[in-house]
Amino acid sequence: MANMAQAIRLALHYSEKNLQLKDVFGQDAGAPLGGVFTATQGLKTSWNTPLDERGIISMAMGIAMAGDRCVAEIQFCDYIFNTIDLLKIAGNTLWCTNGQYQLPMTVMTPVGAGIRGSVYHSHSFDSWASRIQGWKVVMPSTPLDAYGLLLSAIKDPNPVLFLKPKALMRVRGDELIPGEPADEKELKARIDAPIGDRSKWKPEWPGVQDYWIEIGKGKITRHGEQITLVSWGRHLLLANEIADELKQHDGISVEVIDLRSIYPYDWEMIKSSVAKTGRLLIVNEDTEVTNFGEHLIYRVVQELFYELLARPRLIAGKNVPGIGLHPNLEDATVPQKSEIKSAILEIIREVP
């Protein structure tokens, strides 16, 4: 099975053979790195941009204005803060030029802590990036849907976020991507760069397919009847195997929503399930004060009120200026399974 890493990779190979996605460009997104995760390694069209993250954005824009498809890389986005009035204008263009000029391109950049990086290697963009009107913003939590995901976001024509975990990057998945061989270590052999010496070496792709996920849709990955969990990214597979737990342990039916794409969402699904369980917890990890989460939550007690059982909560990051490399402030700050777990418990028994 691919890992995340490995499943953009394809992606991009894909689109460049069959979607007409001429540019892949970033800080180290050429040869010989391929990407600081390496979700760039071996393309035709990827090449290697100065340190400049405006530039990079710019050049994405000119590009996509000139008609073509690209996909621009903020390696980290802890440096995608300087660029927000220029992702600004690049969500206007369509609707200031009376849609004359749409803008195929798509920023992906990794996000979220996990890596033990830091104050400058672990913020989170999905609350900002919710709101920069005229972008489309996606986020996978695991390989198939990353691959699902950057398809349709490189097929849209116009700006599409496409925001990967840090901590997921070299997660396998438990789904084939179409047309990925089945044995992890001949995926390895074909796509991955040797360490050393790559001046000679060439992928060997294999024949992948096209995968389409719908960009607004969300799925469920666990049913249940008590409480409503929804969450996106890293947290998503954290709020699998809580549920699982609780199910085996204690008889609790907890319902899991992967969001997958932060805007458009998936109103309808998260609508239904809070109808059915009456309880809503909300967990990811960008910080807690203007929480897109607290958007969701502000939505449901306007349209649900009347349903819930008991008052919807949010757990998010530490509203703090900053996440430390120490590993006890970095686990201080970002949700952990026991917090969420806590939660989960004192929803349900709440008296309405």
Contents of the next structure:
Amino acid sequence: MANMAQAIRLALHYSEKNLQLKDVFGQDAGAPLGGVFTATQGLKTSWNTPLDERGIISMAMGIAMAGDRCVAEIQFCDYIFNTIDLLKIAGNTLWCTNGQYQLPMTVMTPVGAGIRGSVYHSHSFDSWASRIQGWKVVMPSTPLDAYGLLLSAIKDPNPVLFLKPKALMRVRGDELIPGEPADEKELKARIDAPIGDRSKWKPEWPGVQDYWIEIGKGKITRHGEQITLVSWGRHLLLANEIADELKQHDGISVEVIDLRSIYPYDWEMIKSSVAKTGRLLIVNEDTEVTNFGEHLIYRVVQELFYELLARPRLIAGKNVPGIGLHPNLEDATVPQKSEIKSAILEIIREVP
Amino acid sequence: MSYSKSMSAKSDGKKKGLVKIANKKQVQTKSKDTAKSDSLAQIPDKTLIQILDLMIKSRVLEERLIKIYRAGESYFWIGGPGEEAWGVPIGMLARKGEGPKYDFLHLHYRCTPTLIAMGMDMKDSIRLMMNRVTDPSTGGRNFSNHYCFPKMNIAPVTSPIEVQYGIALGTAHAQKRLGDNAISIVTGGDAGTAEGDFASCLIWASRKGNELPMLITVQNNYWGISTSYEGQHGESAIADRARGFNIRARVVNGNDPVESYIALKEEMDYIRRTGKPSFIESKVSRLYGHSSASGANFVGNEEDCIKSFSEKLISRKLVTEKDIKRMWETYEAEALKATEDARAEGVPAAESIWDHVYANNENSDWRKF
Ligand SMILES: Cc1ncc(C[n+]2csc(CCOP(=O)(O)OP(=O)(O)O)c2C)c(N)n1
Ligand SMILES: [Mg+2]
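For comparison with the form predicted on its own, provide the form predicted in complex with its partner chain.
Next comes the full complex, and the chain you just saw is listed first.
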């Protein structure tokens, strides 16, 4: 099974061949490294840029304006903040020009904690991104979803932000990408660059096929009756684990929704699930004040108030300036399994 | 900036053009010619008259926009009166069309002269000024002079200073890939060169082996709103910064349309021929202050390029005072008529805020997801 870095690579390769993807660029995105997480290794169109995030986003905007498809990478989302006004412009160009200039560009960037990355390799960007109008924002939790969402992102006529949970880059899924060799070792031998001299290395790409995940569509990863647990990215995998454990040990039935798209988001899926369970917990690791989950809860309260059996809750990153390096600090800042589990139990016990 | 300062800017421009150019030999002879006062001889009479005509047309339009503001028929004016001698030649020389086969223009809010020279209808500028629904650039959404015409590769003018310098890299990159010798032209003010995007532009345009076909320009009017150029710059000329990246660079007197025209043509030819970037700093006047926020009054102590060029062409007997008067009157009548027409046109509807949030109007309102 491909890990997420390999899945992204395969999607970019597919897009070079089939979606007129012309440029994949960013800091260390080209040879020899192919990106700090190797997600752009071995590609035909990848190249190294100057160490200049604003230049990277501007370049992508211009390429898109000229009508070509590109994927630009910001090495860590911790370093995307000095481009926010450019992201604003990319998102408002269609609107400001009254529909005249589309900017079909994809920006991808690793997000979140979970690798002991300390203050500047642990930031999240999903809630920030939800405030940049005109962008679609996606965040996969499995390699297959990463593949399918990236294809959709590249094909989309709008700017799309593709958030890569960095702690999941080496995690394998349990579904094959269409055309992916079933043997993990074979895939590795064919598309992972060798250690050492790579100057003569070329990947032997498997014939991967198209696989589309519509942007704006979530996925129910665990069916359940008593509570709806909405998450995305790294915490989605945690949510699945928790649902399985609660089912096995406590006989509690949790419905887990992988939102996958932050914006536009799958309201119908959330709505019908919460209408059924009457209980909602949202989990993500961006900071908790004006967190995107608050918007979802606002909407749940507005549209499903009389169907709720308990107060909806959000567990998100603590509202502190950074994520400290020592595990005590990181674990106290980022939502942990135990606190999610106990919140579920509390919500389930709550009586209207 | 005083009149004498603008004159010294002119001689400075000549000097810089002669001295510090990467490709010294070839340009030296050319700049020597361009610096001479008889440089008029290098441009056909018909073209000279056309330049003056377009400069006047652009000025009349800008003055009309200011009147529309004064009459309370618009909320804000910003524009380019005083920068015609520089802007008109850009519009005349650009390869006009849509897509990367043609030149892209990444302009700022002082580029009406360029648009007029490219054939923009006055009425379309007035529609933008009066935020009519018929405004082809923004549909009544943005300020005056924030043009956007994809048919002529006029990239959207945006308010955040200097961002166009980065975006232009991308269109130049796509043009280079295509290999049709089209170029990306970027303009902006002097104060804005302090932004990081200006440095980004120089860095990305000049990477060895990956040079981009770009004409990078700065319209130095010596002002950033109320802040004078003096006191904000340590470099001798803004163009020196480009030289640091081995980008061929020169300074021109942007109040002289002939010097501007010749320099622009030379640099555009060079970029098309070599695929490499070139830089021009153009010294210009700012005749009505920064914007309507500072009153948009005629300043009187800076060189008026239309006045000086008119005198030049009269003394050359290429036009008479009467010809020039007729140009002004014709365009004034056209601008007035266009204003009356635009006034009668519709305005954007409230519910149209949801249009074009995304392509094909999908997903615009989250309440409807
Ligand atoms: C990023 C940004 N900062 C500040 C402003 C406000 N502002 C508008 S014009 C201007 C001065 C620009 O001066 P200059 O670049 O010399 O251009 P000029 O207006 O003189 O043509 C400023 C500070 C802005 N529009 N964008
Ligand atoms: Mg200025």
